[in-house]
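Listed next as structure tokens is one chain, alone, in the form predicted alone.
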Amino acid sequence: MELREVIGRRRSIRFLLPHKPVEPAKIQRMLEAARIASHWGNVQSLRAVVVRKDSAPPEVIEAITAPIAGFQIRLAPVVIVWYLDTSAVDAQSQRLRELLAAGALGLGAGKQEALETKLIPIFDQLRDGLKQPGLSEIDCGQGIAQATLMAFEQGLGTCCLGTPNTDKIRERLGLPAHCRVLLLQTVGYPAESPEAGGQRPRQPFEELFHLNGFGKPFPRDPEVVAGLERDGLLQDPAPLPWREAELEYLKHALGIKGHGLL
């Protein structure tokens, strides 16, 4: 499957098979994909704790909850707790030196001196600010996105969920106070069809992206759209005709009570 089709076919999979375990090697590949993602200064502040329902302590499982779509967490055989370690910023100077040594940063014979006397002092002045919410979260998102695509490539379904329960989760997992819990990602084998009801609705392209200034929509070429449809990146929009019947089946098969929203 080509990259464009992979991007197009990926869905947030909310219905997972609770009885089917996920192979550790598949989880490792997700983490490996996250590890090599881009991050400013090569700081790599993205971290994770993998919680397996078949082996995690009860107090850990009890803490991992979410007020929205909590049934997904209850059903998922694996939940990855992605978090940001702000202390990684303290090693930013060394990470920059590694980039320079790898040939990924700087030009010419004087680059080593310039790094030490100019660039690193600039980053040192920004260090406290870079620990605050912002750029690092964006880079962590890139890592999580790569892990998500790796999961899809291996036949797994995932869904990212927010939680206000971060203090309790941090406590039960033993995370240091300077770490920020980013999100919970449920992982397992899909119980729903690969189409999962079709490609989800998105806001109009022209309202999202601009050219040379706000309010000037980036032109959307119909030929490019047609090509992406042929490649599988743009697919039939949800809901597909049989989706309600599939949802009714999943509700009974998985014993989901209520409307599946909480």
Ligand SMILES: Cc1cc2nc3c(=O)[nH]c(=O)nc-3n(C[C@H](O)[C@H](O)[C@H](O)COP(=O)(O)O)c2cc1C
The other form holds:
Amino acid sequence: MELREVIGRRRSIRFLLPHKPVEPAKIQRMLEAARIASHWGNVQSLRAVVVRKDSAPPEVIEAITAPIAGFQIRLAPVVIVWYLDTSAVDAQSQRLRELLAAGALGLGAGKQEALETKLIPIFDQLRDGLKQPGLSEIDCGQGIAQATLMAFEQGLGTCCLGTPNTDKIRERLGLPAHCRVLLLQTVGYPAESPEAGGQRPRQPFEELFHLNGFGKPFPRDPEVVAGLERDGLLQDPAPLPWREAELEYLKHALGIKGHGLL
Ligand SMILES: Cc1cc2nc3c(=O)[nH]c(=O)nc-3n(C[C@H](O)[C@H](O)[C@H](O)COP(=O)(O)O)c2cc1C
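Provide the structure of the form predicted in complex with the named molecule, given the form predicted alone shown above.
Complete assembly follows, chain above in first position.
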């Protein structure tokens, strides 16, 4: 599948087959994709604990089964707990040196000295601020997005889930105090059709993106839109006409109680 179609067909899969295990190699490929994502200063603060329902201790499963994440956690054979290790920022100077040695950073004979005497001191002053929520979360998001596309490309379904139980999860997983739990991501084989009801609604392009300043919409060329439709990046919007029937089927097939919102 081409990249544009992968981006277009990916969607959050909330209904997973609970009985079908996920091959470790597929999870590893997700993690490999996350690892090579872009990070500011190549700091690499994204970390994960993979929780397999068939082998994880009950207290770990209990900690990730927050009421707000609901039935999705119960169905998923695998849940990836993505977290951010703020101590990665402490080694940032070293990461910059590695980038320089790799030829990714700087130009010419004096670059080594400029790195040590100019660039690194600037970052040293910002170090504590850079551990606060902000840039590093964006890094982590990039990695999680790459893992998500890799999961999709391998036939898996995923859904990101926010959780209020970050302290409890950190404690039960044994994560150090300086780590921030970011997100739970359910992983498994989809019980839904590949369309999963169609492409989910988005705000109008013109309201989201501007040219040269706020208030002047970035022009949206209909020919580009048509090309992206042909390529599969833009797809039939949700809901497809049979979606409610599919949801009814899933409710019964998976024994979901209630409205499937919690
Ligand atoms: C950071 C983040 C947190 C999310 N948290 C939840 C959640 O708690 N529960 C849920 O059902 N979906 C959650 N989602 C999935 C979004 O609802 C979903 O991405 C959005 O509705 C768009 O649908 P799509 O992913 O199929 O394009 C989350 C997504 C992200 C990126």
